[in-house]
There are 2 protein chains.
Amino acid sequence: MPTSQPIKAFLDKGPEYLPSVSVDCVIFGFHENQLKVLLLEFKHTKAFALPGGFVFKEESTDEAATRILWERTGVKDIYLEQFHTFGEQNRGNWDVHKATMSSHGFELEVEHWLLQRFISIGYYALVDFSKVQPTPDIFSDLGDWYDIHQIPALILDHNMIIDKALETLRLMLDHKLVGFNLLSETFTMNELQSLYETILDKKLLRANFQRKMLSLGILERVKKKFSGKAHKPPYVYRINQNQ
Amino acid sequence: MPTSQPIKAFLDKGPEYLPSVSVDCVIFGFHENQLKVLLLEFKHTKAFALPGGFVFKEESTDEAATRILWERTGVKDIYLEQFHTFGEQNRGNWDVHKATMSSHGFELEVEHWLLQRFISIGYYALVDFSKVQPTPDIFSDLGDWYDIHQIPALILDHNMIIDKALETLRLMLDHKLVGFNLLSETFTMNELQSLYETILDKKLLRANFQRKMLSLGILERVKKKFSGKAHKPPYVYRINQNQ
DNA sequence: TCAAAAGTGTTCTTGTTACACCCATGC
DNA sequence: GCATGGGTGTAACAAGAACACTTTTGA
């Protein structure tokens, strides 16, 4: 069974990891006016999960999150922030892991390191949807984006982790300018407003939104975009890095 | 050496703890117009540290923080919230632990569980200063309050943990009514204002502060306090739990 | 009667909300 | 010209800052 080789390599890595500590990433993207989250689908068992992993003894938790993010999206230099640590005694059952391993021919003992209790440090990431190529890991055969309103049932407490991440993201929008990380380098005011409306889940008035954003003094007007549409073409903005 | 008995009992408890995970508590109190933090002073080595501990395999991290808080202050039902997890690879050196144990007659091997890498989940607590009896743990002979502006050098990254806790507390004051937890059950508007001024480190206008607080609709006016001072006695307030 | 601190009122400024209006474009 | 969506202007309202004024007490 050739596919079992990377699995075995992973299982053998147990001693290199910091025990009891895991990292889960809620990767947000924005596409077609939908806020999306990157989910992995497990092979065979058809279970869904957040991209996550373990922390090497020789790296910080931040580095671990950055590494996992890079492995799943192929992108570095991503906006990434820790938002909460989930330390319930029973965060759910590990049957999925056991079944997945079993399907690859590995029957894990109850004491196996992969089946022990882990706390999970939750990170959320904001990425430019167009730059990301979702990549499954060795357990999953599919990595794909899901609308925040259509998240399937996930393993463990991963649904709760997404809820908390979204809550944090909404709080952050208010007093930090994180939203831009979800758009491409240049964008129209309309795109920015749609992003805010989607995340906050409420309509905003165009006129006031524009004034508020421009009053921050960090948006630079690049040029008119000739959209070919039958109306006045919008300006295109980018963030002024000099600020 | 009779004092070494509890130390040995503690060291033997290693296997009952979740590996790699620790909890540190920044306990805030308010007294004489000073924001204070509860610190422990280690025996012999004269080092200072935050109250902290480890997480039993049979408890959640929240429960661990609550337990540690209770052991150090004698108070339950405390406002307690996780604010950040510190997961740097090298959070500082463990010489203090080694020296402390050595002074009790225990020479720890390099592989001893107490000397391994731990991440630390930071919690901050807001307590009623008057109800707290600082209690040292088995390593420390002194638990005492320190003005936030006069924190000594602490072990590991504990100074950074306090900074982050204070930053979080300031953010929280803005959009959550956490401040009351630092006062006794009833308080005057002046006391409440002093608390805000101390935490935010800036003067506020009495008239506007009062209006803002009362407009929240959660303060209940109890009675006049006859202070014996030569001025109009202030009203006494308490939080209206019905809200 | 006076000083001290508590509490209320009033004005001015600022920010937010709502809506009206003008602009550039393709058809 | 006209419909469409982008962009600006402005009045009404709410929130915040600054300061003046009144109230209640002990000495």
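Predicted model, so just to flag it, every value in this text is computed and none were measured. Residue numbers count along the first chain shown, from 1. By rigid core we mean the largest C-alpha set that fits within 1.5 Å across both forms. First, how it differs from the form predicted on its own.
- Treating the chain as two rigid bodies that shift between these two forms, Ile121 and Gln210 fall into separate rigid parts, each C-alpha being assigned to the part whose superposition fits it better.
- Treated as two rigid bodies, the chain between these two forms differs by a rotation of the smaller body against the larger of 22 degrees.
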Second form
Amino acid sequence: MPTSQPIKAFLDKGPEYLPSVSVDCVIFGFHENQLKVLLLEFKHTKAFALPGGFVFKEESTDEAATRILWERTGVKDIYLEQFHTFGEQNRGNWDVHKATMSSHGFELEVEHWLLQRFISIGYYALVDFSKVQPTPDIFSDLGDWYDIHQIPALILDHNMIIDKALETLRLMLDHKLVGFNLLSETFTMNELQSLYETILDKKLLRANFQRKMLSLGILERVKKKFSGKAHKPPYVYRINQNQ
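Return one more block: the form predicted on its own, after the form predicted in complex with a further copy of the same chain shown previously.
All you get below is the one chain by itself.
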């Protein structure tokens, strides 16, 4: 099917979407002490953006976020957390949308639904990026992981959305225990501390960190991890399922 046909089908769906409501997903990827963000690069324009889209009238925003993530990246079955709503009056700058559609042969009128002001609901998640292979959609040349310190300039307010998502992720490490989704069923305190240090982007004092984590009352010590070496093996922990 020519590229223009699925794009026309998308444009024709305008009346099926909730007016002026969109969803943007900040997918953080962690692996081997690296923290990255999943971004899409639009065809022809070389503009970068978060995976995002619009909400059908018959679905919830949570359902829309799950669907959009699957459609735009091929990623599914991961935990998504709604973290903020972005609704500044000046958040619209639709030159990229115009250029993208024009490159596919579609000239949008000023009153076109795609060029109206949208309030965006932000979602974030944390996954192991070594286990996720992004799938480009009809608008994107590719999807790829970018180091959190090397994020390019993005469309609209997407850089601000990432900053807010990272701030929320760091605040929720203890409250939502998001980071534990990336660990094995059992893990050492060193492995847990490395995860926290990567996400928080700072070194933590070992004794203080261990004291803090144990005080949460969520860890259960199960056994020592023997390495076959002469030094004392570290303790191994898991989440206490009774909490």
